[in-house]
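Quick heads-up: it's one chain on its own, the form predicted on its own, in structure tokens.
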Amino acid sequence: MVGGGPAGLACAAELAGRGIGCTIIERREALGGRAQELACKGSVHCRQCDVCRAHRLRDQVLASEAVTVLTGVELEQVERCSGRYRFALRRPTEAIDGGRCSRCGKCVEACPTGAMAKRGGRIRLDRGLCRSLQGLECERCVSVCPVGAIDLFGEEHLSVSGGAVVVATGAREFPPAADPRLGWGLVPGVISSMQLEAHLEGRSPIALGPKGKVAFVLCVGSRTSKAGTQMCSAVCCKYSLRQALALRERASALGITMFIMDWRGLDGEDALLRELEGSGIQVVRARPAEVVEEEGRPAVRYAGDGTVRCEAFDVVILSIGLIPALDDGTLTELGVPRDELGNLVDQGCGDRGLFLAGSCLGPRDIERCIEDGISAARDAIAYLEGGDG
């Protein structure tokens, strides 16, 4: 599987749960995909986000000895000979080298972003921080180092292979920065609804008291061909009439408003909407056409009943779409053709010992990701038995 997200843990748990071995090929440092950032909401009841049956995936592949899992690789070459394919891979090594180390903090107090810091009685590099690996001028802590144990650019390079492939490399989120007209990043009080699942979950906390008032953008880099993609993202109506009910859940006395083009995606969500009618948010149908500050909170303006308004708020969430994630080159050494959004396509691919899942072929919600994972598992199986190739 390239890729470890709802979809290609999946897809590992069905092909283990059949006896066939498999390796999981993940970018990021942990297993989850964006279902890792999302928070549960239902603290009262149960409203079906699918976030724990992602979490209960993750958790089923790390204990299977039939799924070996590789984290923090990237992919540098693809070959297919002879009916199997060969993945090199490369995958950086510890930068401190845990032997050698001293543990003295000189380079705790050298870095100037915190990258370096103590952990659990050793030193520890988060790489997201680090200057150096961003590429720019630094290796303040290499220089300090008395023992020579830092090695920032270190790695080691891996050779994967198999009869067949799943590809579910996902989807990403529209960057709000990218509208500047909604103002992320310009207007205090303006953020992503990832920055919200952040806020419900514990991690970073917003400012937000039990009578404040907060707006809801739909549709934000989705259903546009200004910025962002034409498509329908499919998932940002559900998440965000659930992440509507969880604030509403934790502070009744919250005024909530969403500003929505019309509702999508919510077939078989009969429940949500019936809460949702009972729940006291409002829904405005508009488009809004900027987010702008007025008097240190951030205003949505909007066009309602042929006029222009322009309302004040203390939060305003974007409820960001997804879009095509990039390529980095492995799928076209693949073959794996898209369409003209940029999602991938199966045209044949199957005849190959190719199988796509999840949102890389579009926006897909949790559930349907998971579907899609065992069915490519499925289809895996019957090319492999089948002895094509």
Second form
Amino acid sequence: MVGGGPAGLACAAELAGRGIGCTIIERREALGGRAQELACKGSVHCRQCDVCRAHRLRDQVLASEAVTVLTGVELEQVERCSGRYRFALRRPTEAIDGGRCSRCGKCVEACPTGAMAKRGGRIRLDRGLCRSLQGLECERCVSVCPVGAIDLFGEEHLSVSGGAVVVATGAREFPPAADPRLGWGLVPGVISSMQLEAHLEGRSPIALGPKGKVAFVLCVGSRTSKAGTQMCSAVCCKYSLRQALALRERASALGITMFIMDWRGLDGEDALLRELEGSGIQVVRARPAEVVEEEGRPAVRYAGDGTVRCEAFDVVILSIGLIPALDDGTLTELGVPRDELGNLVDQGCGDRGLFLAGSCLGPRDIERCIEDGISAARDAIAYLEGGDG
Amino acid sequence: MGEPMRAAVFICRSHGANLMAYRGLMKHPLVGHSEALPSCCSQAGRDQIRLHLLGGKEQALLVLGCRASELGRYQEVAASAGVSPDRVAVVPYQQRTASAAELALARALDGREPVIPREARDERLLLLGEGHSFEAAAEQAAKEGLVTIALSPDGLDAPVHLLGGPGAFTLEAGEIIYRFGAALLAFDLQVEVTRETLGEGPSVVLLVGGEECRPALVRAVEGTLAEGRKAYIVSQESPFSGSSEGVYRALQARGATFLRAAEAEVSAEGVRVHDEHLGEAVLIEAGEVVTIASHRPMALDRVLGVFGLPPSRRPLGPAPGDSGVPGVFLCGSALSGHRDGSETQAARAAAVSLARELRSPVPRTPKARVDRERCSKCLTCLRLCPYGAPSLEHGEVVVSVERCQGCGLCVAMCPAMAIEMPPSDLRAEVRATRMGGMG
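Mind sharing the form predicted together with its partner chain? What's above is the form predicted on its own.
Time for the whole complex; same chain goes first.
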């Protein structure tokens, strides 16, 4: 199993439920993929955002002993030999040798970025903050350590093999900074939808104020011929609508405007659209051209009713789209076939024990990823049973 | 009830269990005996457990830090010592936390009985519906090795009654009686295409429906374009989402024009459409009008009624297709949000998860209890419950054992704090506390 997002987890849970051992290879430090960072969007009524399903699957997978989980690993090489796949993997080892470390705290003092921190009586390294790991010269912690317990670049090599491979490498988000006209990182108060998720979950609150004005800008990085993808992302309408309704529920005096092109993929969501009608959320059909700074607040410039309007808000949320992570080395190594646009196709993969699932096949919501994962698990089981017997 | 039941706790050291994590549990009032063994999953370990259980002081067995696959062996040991296999729990070594152990203890000592005994369970599946989701589900169910009773909604003309619960349903349809363990309802929206020829000229496609109409729409527009005629598509929302955006762009590039309008007026001169952007009506001199509409199957609402589901019900819960009523699953574009061609995949996934649930042991049903003294009959719980478990009978709120899933939502939201879950179900308590409903 390559990828530990909802599709990979659903697949692993299904395989484990049938008593088939599997290994999840995940590049990130934790399982759950993007769903880890999403918030539940129904506090009183369930709005079926399905985020909890991904969390439940993760718990199920972690509790199962048929599943081996390898996180934080990089793929080095794949080879296929007499019907079996063998993955050579590389994993950074724990930077601080717990046996040797005397917890003197000298490295914590020496670290210029605060990557070394004492937590729960032990010293840990935040790999994201470490300057040395970013390729800059530092290694101050290594030089001050009196017992030589720190090795920042240690690696271990692992090898995993299996009869079938399920690829669920998922999609990546459109980086909002790639479209500078929308002002992310330039205009204060412009945030991405993922930052709003963190706010809804309570991880990093944003100052919205009780009577603030909030705008959602949809189709950021999707359905565009400039930066991003030409395709529709399929999920942004769904999640933005849920986010807006969740925000409304928490602060009823908040003024919410949504700038949309079309509602897409909401056919099955009659209940949400009805809720939207009664909620007082303003929906404007326009594709904003720019977000500019106006008296320290973001202002959205768009065409509406035949004129160009500029409206100021307190917070502008960019609903960023999903782009399949196609430049992944794993996909090239495995030789997954592609169509003329570079998208993955699962043609003929099943014959050689290779199965695709989840949003690497095109953007899709958690529910569909889970169903994909289950189907891929069934196909893999059928392949393994047919191939061995 | 007399003396409360107690559990014997054994901690397996062979996987390096951390005794500190279980310190609190050892002093738990419901733990009669606790002991760390060098290795529980050896013959010597099991003999020691058996010897202890034969003493008869404890009615449940909890093994901490062992492998989950050893459960069967411990159940055998317990059965030979007179302890019910239902009261044996293993906390696997991967999950060594105090809360996991406490939850397992609560489950092992749970006084409630399974609703349907294991031997009375039926593993057959009733597959009810029509369309390609139905076929996909039937195919997958056959692959899973399920015995399927396939039924078309036309077969339910006579008055129908559903009795029983998951694992043992009985459906009486007039003279015929069907018995099954679970039901899968598979209905697709029916797409209808009507053509009206007015004369020579461009073709106007009126789309009255959502994404389920997309294949029919693409066929109609491609046919028109192939004949060298112009095509206009009038719809409120675009039925192209996700990767099908590519099809949308290709059609536009080939000369199809998409107009957004809620309705269109067809007359002898052509089609009059109110254009939202121009703000006025536009007349298209149409040679042909194609209307593509979709509607719910006629029999659907009646079928849903038989299974006690509201017409708007969509799959919910952790397993794909789960309807919220235990043992009843939903799939197909008429019953789920899947309309973009993924409904057959969803139908397969529903059949797979259903097969697994049919074969898994029956859990003891958790149940919310309503304190009649405190209940103010505000009916908040009736409105909130996603599973439709509470109902008002003779002026009192009653919770259905079959339907209650123990989610704890009512516990959290009851203004009178009149609902409680059996304390054994810690999940519910934890969730209720998180939602801030508990005092």
